[in-house]
Each structure stands twice: as C-alpha cells, then as structure tokens.
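Below, in structure tokens: the form predicted alone, a single chain.
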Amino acid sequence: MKKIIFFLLLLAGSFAKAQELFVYTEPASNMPAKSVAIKQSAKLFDQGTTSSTRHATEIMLGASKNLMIHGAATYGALNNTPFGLESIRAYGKYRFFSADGMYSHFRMAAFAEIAHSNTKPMYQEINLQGDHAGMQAGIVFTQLLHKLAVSSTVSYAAINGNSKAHQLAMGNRAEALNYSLSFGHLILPKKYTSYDQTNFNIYAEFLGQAIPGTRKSYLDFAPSIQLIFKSKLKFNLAYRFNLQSSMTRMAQTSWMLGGEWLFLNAFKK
C-alpha cells in the first residue's frame, strides 16, 4: 500500500511540474535522476523571399537530482547553403537551492555551456545554438504556484575563434547579455485521476539579448503549446516573433516543432 501511495505522489508531482517544461528556456528544476531524454526539434526561419531550416538533436542526462548534462548537435540548410552539420555543444546545469511547499516551490540553478560551430556568422546576434563557437554561463530562477510556473534567466555569452573574428568584422562585440522571462500554465488535466491522462500546457516566453557598450539589442515573444503523453512523450509547437530589434538577425519570425522522449531509470544507481 505504501508503494502505491508513493507511486501516486510521484506521478502527481510529475504532473504538477509539467508547466515548467518551457520550450525555449530551461527551468531551475531538473529531470528525474538516473533518467535519459532524447529531444528532436526543427526550426523554420522566415527570411522574406527565402527561408532557412535548422534541426537539433539533443541527449539529456539526469546525473543526479541536482545535476543535468546535455549534449547536442545542430544541422540544416541556412541561407542557401548545402544541408550539413553546423555545430555541437555541451550544457550542464546544477540546482543549488530548493524551497518546496505543498503546491508550490522555488528553485535556483546555475548553468554553463560550450559550443563549437562550423558556420560563418552573418549576423550581429550572438547565438551558440548553431551560429557561433563560444561559451555561456548564467543563473535561472523558477517559481511554481500550483498550475502556474514563472521562470527567469540571466546569462553572459562570449564567442571565440573564427566566430569572434567574423563578429568583430561586422562591427559588433563578441559578447552578449541574454535574459528571459517565461510563463507556463497547466490547462489539462483539471484533476489528476490516471497515469494515462494527457497534459496540455501553454507557454509565453520573452527572450532578449543586449550587447554591452552598444545600443544593439533585441526582444522576442514566443507563445507555444505542449502536449505530454503518459509523462514521457512530449510535443511542442511554438511561434517566435520580434518585438524590438536594433541588430541584424537571421529572421524576425520563426516556427519550431519539437518532440522529446523520456526514459526513466535508464541506468543503474
């Protein structure tokens, strides 16, 4: 009987945190320990008379309840270039603070990532998910209030190698401050009764970047919807568009379609 109660509480906790599975940003919460997830996404950039596509494959590992590690590769056909591998990157996040309540919690985490890119940068925007080689480090805060999750991220990014040379040649600095504010709300189920229930979440994310010492910046808004089946299989559909920009970018608008499969207890403790 105790095992059944524990299992139901575990599932309820999983559903309660579903609205933290943001599409464009990572929350301070982590995936379950000893689990593995495979994530696949496709982005379509609207460039007016033309369009570009970028695909990403990511493997995520819950090393412990406080530590997550990601490895990812991007590939695609941008600006009429042949389809091929663009970049690889590694990401790590460590949750260092948790304050849990009955229907709420507050968490903080620090993260860092490094990236290598084969792509020649053509825009002033600094992006480590395909366009530039470099590093990024930051901190994320996430608050869960019953069915609403709010998360904020601040980070510093710097690029190097050929990416830095191209960036400086465009008259832009090779560093940036990134920030985000994300909201997630659990719409369905209204009440948990079964493990087989489908979760439906909606998200609204503000994504920004500023180049220190210049007037170059942008601010995007990205609404999205999400379906989660049996707490393991996730599908995302998002639309991202620009609210303000004073820098050259690949596109002012883009679509993203993605899926993720979670494998619990994927390796021995």
Contents of the next structure:
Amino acid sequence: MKKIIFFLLLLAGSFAKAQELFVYTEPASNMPAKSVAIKQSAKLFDQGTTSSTRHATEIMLGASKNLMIHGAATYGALNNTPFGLESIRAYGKYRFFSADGMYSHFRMAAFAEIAHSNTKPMYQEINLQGDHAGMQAGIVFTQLLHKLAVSSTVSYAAINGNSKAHQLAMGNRAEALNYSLSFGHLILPKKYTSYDQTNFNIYAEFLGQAIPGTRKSYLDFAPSIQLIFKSKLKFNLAYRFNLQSSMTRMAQTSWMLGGEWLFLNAFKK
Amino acid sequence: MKKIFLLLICCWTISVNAQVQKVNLQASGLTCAMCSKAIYKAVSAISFVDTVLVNIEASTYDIRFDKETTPKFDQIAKAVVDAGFSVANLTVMVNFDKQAVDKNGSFTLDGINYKLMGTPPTTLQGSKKMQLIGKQYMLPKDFKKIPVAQLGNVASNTYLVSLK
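For comparison with the form predicted alone, provide the form predicted together with its partner chain.
In what comes next, the whole complex appears, and the chain from above leads the way.
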C-alpha cells in the first residue's frame, strides 16, 4: 500500500505534462493514420519456487484517424513447457468520440479482440494475451488534462473452443469482466525544445478482473517507468503485483520489459 | 534601359510581396512530443509544404510553402486531424500590395478566394494576419462565438477569414 501511495504522490506532485502512452492498457486515442509501430515485450512471472517467461510481438497500424488495428503473437516457456508459440491475437479499436481543447482532450473508443491459443489453461484467471482463446470487447475513456492523463477501460471477455472446454472441465467459468484505471505523467523534459529530447514518464495502473456469478476476482497494481528516445523509440519497465485476489493465477507478481518503435507516415493511403 | 530595369524590379517586388508568406498553425488535444512529431511529419508530408518550424511547448507550427504552388489550407487541417488531433488556430500571414476587396469582403489572391468577416475595408495593404474561420480551423469554444450570420453565404472554394 505504501508503494502505491508513494507512486500516486509522485504522479500528483510533478509539475509536468501528462502522458497516455500506458504500458498495460490502451488509451482511447489512436496512433496517427498511416503510421506503424512494432512492440516487443517480455514478461517474467514469479511463481514462487519457479518462474515463467512470455514474449510478445505486436504490430500496430493506424488504419485511419479513428481506427487502429493490432496483430500479435505470444511465445515462451510457461509452466515447464518447451519454448514455443502460444497464441495469436487480432485487435481493433475505433475512436468514436473526441473533444480536443488546448493541451487537453477527452476521448472515447470501443475495442474488440479475438485470440487463438495453443496452451492448456490451468488457472481461474482469464487472459486473452496468451492463456486463452476467445473474444473480448469493451470501451475506453481517456482524459488528458495538462498535468495528468487518466484512462479507464471496461470490457467483457468470453473464452471459446478448447480453452472453454478446459476451463469448464476444471469447474471454472469461461467469461470475465475486466476493468482498469490508469494514470500517466511526464517527468522529463521540464520544457520541450526538440524532438530529440529523451522523455521520462511514470505510470500507475490498477488492473482488475471479476468472474460474473462468482466471488472470484483480482486487483493488481502496476507502477511503470517509460523512456522515449527521439520521439519514436519507447522503453517500458513495469512491475505488476497483486493487491487482492480470490482466484488461481499464473503469478501474483510479474515484471515486464518492453520496447516499441514508431514509424510515422509509414505507408501511403 | 534603366527604366526597364527599374520596372522589372518593381514587378518582381510586387509579385513577391503580394502573396501568402506563411501559415501559423496551432494544434490542440496534445501534450506529448511524440504526438507533436506525428503532426509535424503529417504536415511536412503535404506536397506544397516546404518547411515546418515547430514550437513543441506551444504546439505551434510555422509552415512555409514551395514557390509556384497554391497552398490548400483545408489539407493542412486534414493532416492534423488524420494525425489524431485538432486545429486550435490557423492564421495566414500575407503581405498585401493594394489588394482590392469587394463590398462583400471577397477577394482573390494567388488563386485563392477569401471572404473577410465583418465590415471589410476596400483595400488591404502591407503585412496582415488572417485567421481562418470554420469548425475545422478553430477550437469548439472559439467557433461557438462566431455569429451564425457570418458563416452563411461562403462558397465552398472560399476561405472565410478574420483580420487579426
């Protein structure tokens, strides 16, 4: 709890501008039209006596000013299985509301994703980023206000196919309600003078899941730091830990290290 | 010969002076350098744009155009919107040389049609700033202040402007 308060104070106390380039969640804003980004990330799950790693490669595309599309694959060696491809995922997000002010905006977007996974689910937690095959749809709200970016996501996930069969065979439910609340802040530079300045951002994200019809839920807190080089290359380092949980999960704590390269005007219309 | 030379210089001076010098764009809805760069790149990629000088902190962009081209201000606004943001202000800097203005406030300069808001002068002279008026060129709160009567009767190929 102390850690959270420290992080939130850090967010509230810095006199800089906001950032909404969250590490765990997507903001309602999209990438610019005609741009492409490639994201590579590694997650390290602390499972007590052992640990697992999961890698993800994600390609993101700004299809138009309102629509962005992602394609992702996860691979790794989890739960003592040999290293291999685990899942593929397609994601689309449509920004349907935007009210821009000077140094501020409020935006809303709807998203949907579909995932296919080779892995055999072992936990009550439902996760379309590697563990399960299924679909998820939801809404994102993002407010950018000079010094603070706040974003919230609410979504519904339902798993299908073998994932669902395994989950039901274990006596678990095959659907979940996911929600998040994220804060972001720019720490450096204090004053922008060039695109070559390195940006330093901090984020604090609350990530939760509840299984409808049961008392099963979890709530995680994920503080993270981000460096952006030359306004195009991002590095993220995040630590995610459990605040409350009443379900079985792959890990109560995990680390994530990631990089993302943005190519503006990557393709013609 | 001297006279001809003088006349040529005069003509050259007039043709250089009476034109759009540059455009100052202020974008809204962003606070990050990555966002600002997205706008910078989108505007720089427009075919008639020569140079873009940016102030990231103020979110302003000084845009100069290639010679012998006719800038299309709506394309600049579209580039900003496609990058994911909005235009807060788009102001055209013009050096006028006895530009005649008709009684409705309309005039044509370098192939671009403008219509002045308010009571128009009969001629425009010297360096002036003209702010583009329209939903796509202003913050919503500024646009709401424009009297509806001023917005009507503007042809689609004409930019409604306000002298600053």
